[in-house]
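The chain below stands alone and is given in structure tokens; this is the form predicted on its own.
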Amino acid sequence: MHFDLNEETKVMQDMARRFAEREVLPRIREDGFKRDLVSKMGDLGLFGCAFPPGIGGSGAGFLAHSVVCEEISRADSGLRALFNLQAMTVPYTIMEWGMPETRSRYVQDLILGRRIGCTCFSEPNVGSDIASTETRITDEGDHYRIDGAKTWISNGTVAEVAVVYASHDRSLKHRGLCAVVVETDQPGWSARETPKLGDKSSPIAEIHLDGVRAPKENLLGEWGGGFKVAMTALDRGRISVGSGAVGLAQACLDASVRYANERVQFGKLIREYQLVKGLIAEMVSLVEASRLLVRRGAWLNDQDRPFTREIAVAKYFAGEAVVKAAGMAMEIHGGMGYSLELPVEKYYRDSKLYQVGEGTANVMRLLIADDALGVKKANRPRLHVPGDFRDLS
């Protein structure tokens, strides 16, 4: 693995951070979701890293979208969302394990921000046990009828295109689970938005499907092949998540630094106090081997190689780091880290679901132990399946 990012990652990079200062920074303070930002940034290519040329993409690799994707929520933790939606979990599950013509028919608008996407994986009652789905896929001969309930569906309110993930028989657990790409603008499907602490410019929704339907040709993967879809969309999920807490610790170390460099009391800056300092020089350590894990992990799928492990690890450091981050941010900044005046409490805020979204902490410890103690290898050999991406147009 090359430490230094090679031109064409560091022109994206720059491209991100250029937008960001430019689109998202100034609309800081605005909540809800932002449409026209998925449009310029689908425009920009932003969503299209790890894509070939020929479907929408730039095919400058998963290292690039975890590079642009740390840019992004450097600026704004709550458009990290849409790194996984319009890009891993949704649109490159589609081009992994759909149909050729289910790929012409949603990747392309999906990466290029047409179209607004969503993965469907919890429930009322079912959480990190994805096998234990309650949902239900029935085969009704000429189309897939669904029905069941989600919930904490990142961008529920507005997807246009929807990677839902339903049984169709639970007694064989997680052999019995589909997935299926499903078309949000019909009878059945109806979406509520779910307040929460943070991250307010990516709604979450509660799904409820009644008698929704989907073609054939939308089915992922083999008839209750589900789980294997789910996890490899899960390992590349983590690449923008765990991107995305870097780039938030990013922003924390930011503002210390400038208010540390600003603020005076007892006569001279606060930076020259070492209570500070040492806040700093720990913020410093989290954020840059956040990163580095995060792009081994990422380096590792670009290779074509396992990297189940390493994306764990990488993402179950970054949510703790980014979580300890904001709270020296605050202790830093004092009073003024409490006020709504500056981003500090937003970032405090924005924190916390980095040690819950894509596999929470402790099934990230889990899976670490297990794989440590020979309970259960994390990495197994890459699956095969139809198609080189490379190859596509």
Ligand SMILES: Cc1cc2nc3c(=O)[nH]c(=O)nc-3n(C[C@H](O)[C@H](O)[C@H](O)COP(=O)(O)OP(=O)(O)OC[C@H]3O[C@@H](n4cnc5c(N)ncnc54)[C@H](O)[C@@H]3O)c2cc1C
The other form holds:
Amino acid sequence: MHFDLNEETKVMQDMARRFAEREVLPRIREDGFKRDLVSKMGDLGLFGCAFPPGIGGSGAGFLAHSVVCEEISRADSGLRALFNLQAMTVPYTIMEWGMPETRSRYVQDLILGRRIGCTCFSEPNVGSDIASTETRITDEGDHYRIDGAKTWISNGTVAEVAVVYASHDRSLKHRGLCAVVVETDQPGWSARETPKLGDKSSPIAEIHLDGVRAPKENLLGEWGGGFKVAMTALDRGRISVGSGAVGLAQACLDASVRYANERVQFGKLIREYQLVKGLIAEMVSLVEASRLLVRRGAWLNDQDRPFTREIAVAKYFAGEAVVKAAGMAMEIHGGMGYSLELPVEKYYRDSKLYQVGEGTANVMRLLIADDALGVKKANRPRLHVPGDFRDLS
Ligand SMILES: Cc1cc2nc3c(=O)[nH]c(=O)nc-3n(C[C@H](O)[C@H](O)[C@H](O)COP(=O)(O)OP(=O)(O)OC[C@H]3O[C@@H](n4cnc5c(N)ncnc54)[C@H](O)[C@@H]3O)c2cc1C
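Could you present the same protein in the form predicted together with the ligand, rather than the form predicted on its own shown above?
Following is the full complex, with the preceding chain placed first.
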């Protein structure tokens, strides 16, 4: 076992850090989606780590993806949401489960930042229980028709390509679920932005699908096989979300170290007080333990080994850790934590997402405990995917 990053990953880390310092940090107080940053990230190849060169990626792997994602989130956790969609859940799911023509139509455009993607699971009545999806997909002969409503869709107001989960027969529960790629510039697709607590650079939308169409070749996996597609997409998305939690927790620690080294009370720097030191030590431990857990999950994926359990442990731990770290950063900053002059209040607001997105803390707990108790094994043999996209390397 060794913990050093390889040279390629270190180069990606360095590039992502410099990009974040130069382009992202100066604009973190600007709310709203920044299209120019997507293009720049695409041009730099930041979205392409997990993708083979034959489809526009670098083949650097999931560990490199995790490291880059951490750097982006350390600068702006809201941009991490976009990063997850452009660099993982949308294009990877299409690459893994789509037909060759569907892959070539969308994947490269997404990872080069030329088109914006979104993933549509959540609905007004459906959150954790995606087998109960109410959005309906109907086979109309030469195309599919989709009707329903989706909520909480990151990038929903700006996306051009959506992976939509819909059921062809709700009575079949998870066996009725289908995953399909939908283009959003068509009649019947409408999106309205939802105001929210944090991640202000990541627009979230409520979406209505009213007779939206998708060509037959845009089905991902089999008809009724969407649950499997969803599970692989969520596993991989947890690498991004876990990495984002690590990056944000690191930002909380960085800010706290800076402040503890400059704030004087009772005639001494506050770093001299053992209670403050205790908070710093706990933050360091939370950040490093989260990072190791997340990187283990990403590394397992790079080895083509099952990692559902390990990434659930990582995402759960990192999600709890970042919320604690953000609270501690607020404490160390005293009143300044509450001020809009410093980014700590933003970190606090952004942190809560990590206990919710890509499977809530409770859903992670259930998966981890069921595995430990022998109720249900989390790690299964790798699922069969149509076509071998490794020929793209
Ligand atoms: C900022 C943000 C961005 C998002 N982006 C997207 C996106 O791009 N695409 C998308 O599809 N969705 C997105 N979501 C939605 C997110 O995936 C859901 O919020 C999440 O899956 C939980 O669903 P829910 O909010 O309906 O909560 P619910 O599932 O209703 O859960 C409510 C509470 O009950 C608990 N609970 C539920 N079931 C159980 C159980 N069996 N046992 C124990 N506890 C349980 C949950 O843990 C939670 O605490 C986003 C959400 C946020 C906040």
